[in-house]
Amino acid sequence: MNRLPAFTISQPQSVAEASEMLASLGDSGRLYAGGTELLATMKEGALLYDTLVDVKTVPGLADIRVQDGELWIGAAVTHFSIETSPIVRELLPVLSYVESRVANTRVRATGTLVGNLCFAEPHSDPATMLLCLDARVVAQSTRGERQLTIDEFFVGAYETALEEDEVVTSVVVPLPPANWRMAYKKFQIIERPTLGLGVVLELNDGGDSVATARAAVGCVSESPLRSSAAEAQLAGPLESLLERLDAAGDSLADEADLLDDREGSAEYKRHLIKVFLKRAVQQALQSDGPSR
């Protein structure tokens, strides 16, 4: 049985202190919140760090709040806390649903949304729907604060755009208007998801047409992505939407750099994208407001 190597835990009392710790530690240190992915990877010997900087001790990072029409989720907020939050369930139920589908009960109780994003695991649930929701990541360092969109944040598999001393403090999600319809679909047969797919449909005032659309797919390539071509094909009258779904599914699959891996072949994933795009659109349209 593999054993977790010895390491030191440092517990800063502010984001600035955490940033300074990371800068001084360099490659020998890593941020730590839930640690579900990090500690498992260290146990396997794939990553080794002398010091973990525990941000759970920083005041305010375990908060969920609404500010200026946006949902702010702190870096120490667990998946389970988001799943069960009355605020999230009322204002953004699709996110509560996505979080309820992450891994298993133990991971959701311990792991954090921000930690999940920072690990940049390709086969991960939340990033795909967050991309659809135009979410942003807020990062701070001793140089100040910057905000990155989800597509800016991910550089590749297990790689983000963060500087070595930057601390992600929040994920910010704009709250959807009442005329938006949305859904998230996931397919999984072994340890990791084979597919995650999110859609957001903005209905016109009459409710008989899609004014704008967003469609994102994850778990099929190194990072989640949206397709402008697929989104253009989803927009238009509802009466002909089902006829446009095949072409939209092909466009979404075309723009994804589909990978052959143990979760399935690229050809298989193309088929799944088309099937689950249809299911997601149908589910979104059956709801009476921002849903799951």
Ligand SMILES: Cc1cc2nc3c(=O)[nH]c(=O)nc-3n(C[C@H](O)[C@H](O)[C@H](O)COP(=O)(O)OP(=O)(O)OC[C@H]3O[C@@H](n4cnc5c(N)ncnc54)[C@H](O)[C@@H]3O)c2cc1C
The other form holds:
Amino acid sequence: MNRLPAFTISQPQSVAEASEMLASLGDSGRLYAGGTELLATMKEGALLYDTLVDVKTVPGLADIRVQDGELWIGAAVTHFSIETSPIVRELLPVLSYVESRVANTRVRATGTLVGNLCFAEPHSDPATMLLCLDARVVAQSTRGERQLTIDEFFVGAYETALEEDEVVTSVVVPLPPANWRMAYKKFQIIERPTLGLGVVLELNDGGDSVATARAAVGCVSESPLRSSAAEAQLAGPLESLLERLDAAGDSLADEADLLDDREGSAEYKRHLIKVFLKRAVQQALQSDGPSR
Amino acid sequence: MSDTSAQILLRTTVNGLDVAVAIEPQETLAEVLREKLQLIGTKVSCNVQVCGACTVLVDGLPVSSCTYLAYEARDRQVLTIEGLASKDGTLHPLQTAFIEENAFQCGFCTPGMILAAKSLLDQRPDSSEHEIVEYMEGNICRCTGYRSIVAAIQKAQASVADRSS
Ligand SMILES: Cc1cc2nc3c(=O)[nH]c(=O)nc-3n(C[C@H](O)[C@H](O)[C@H](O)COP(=O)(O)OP(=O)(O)OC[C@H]3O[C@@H](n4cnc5c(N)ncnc54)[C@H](O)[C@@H]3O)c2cc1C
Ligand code: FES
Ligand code: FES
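Next block, the form predicted in complex with this ligand, ref. the form predicted on its own:
Whole complex next, starting from this chain.
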């Protein structure tokens, strides 16, 4: 049985203290939330740290709250807490759904949304939908606080724009107006999804046309991406939307860095993108509010 | 790497009993349960959070004890398979149903299966078959083919509902 190498655990009492600890530890320390990624990679010997800085001992990071029309999710909030939060279920059911389908019950009970984003594993469900929802990541250090869009946050596979001493304190998601329709669909046959696809459609006043659209695809590139060409193709009358989906699917696939790998050929992934874009759009339009 | 091992005193509750045990920060809950508390009903198979053999409940929620630090159990309630039957030995309805439905063969997945199912039935006693399958999909069984496991969970569900009505 693979055992974890020895380490100590530090228990910061504030974000500033956590940031100071990270600065002084340098490469020998790392923030630790649920540990579902971190401990697994340490067990394999892929990453080694002498000290884990337990972000969960910082008070105030375990909340989900609404402020100025935006949902704030703290760094210690688990997938399970988001999935079952009455606030999220009511105001952003698509996120509740996405979270309910992450990993398995045990990883959801322990793993955090913020830890998922900070690990920047390319097969993330929430990252794809959060990109589509124009979410932001709030990062804090002793030098101050800054907010990054999801796009700015992800630099590549397993790589974020965070500085060594920055602590992500929350994820902020603008709440959708009533005329938005949205859905997330994923395709998964192993532990991690093979494809994730999110759409957000803003309907016009008459409800018969897509005024603006957003579409994001995840798991098929280093980080999730949107395609402005696909989004332009999705906009327009609902009546002819189905006819435009094929081209929009191709645009989304063109944007992604489709490779032949163990999850399938590039051609297969292009096909999946088209099928799941159609399913996501159909599901989004079935609802009478911004639900999943 | 410097020597970073440092013992900590873990105070937790396991199967209703208060426990204080010296642990090292890197010890997993499965290691502490099996090696320090001799609770070997918790099994470790994949060791990477995928199979669910090591499932125990912490404050009612399932965790993969193979990768979950024992440190996290401080001041929390841990339930392992050894703590499920009543003190007088009466089996939990899930245990009875697993026996009656032949929901195990080698039995290696069973403690984790039963505890995951308990967590589901405690949270959502009226789960549909679809919800049961969806919730249990992270617990892998190499022997039974799952049908009997789902049947056992449904049987336990019905008997819990009878008892409380
Ligand atoms: C078996 C398995 C299946 C999975 N399946 C899926 C899936 O289907 N879909 C999906 O989307 N994901 C999946 N995941 C990923 C899962 O969502 C993540 O493991 C989890 O959310 C990580 O959160 P954590 O709290 O455990 O992070 P940790 O492991 O504690 O940390 C992860 C990384 O983030 C850093 N970090 C943590 N918190 C902060 C912070 N506040 N500020 C800065 N850095 C921080 C850590 O230093 C570390 O580098 C799966 C994981 C496993 C193990
Ligand atoms: S042994 Fe822990 S999940 Fe498989
Ligand atoms: S009974 Fe053998 S693995 Fe399930």
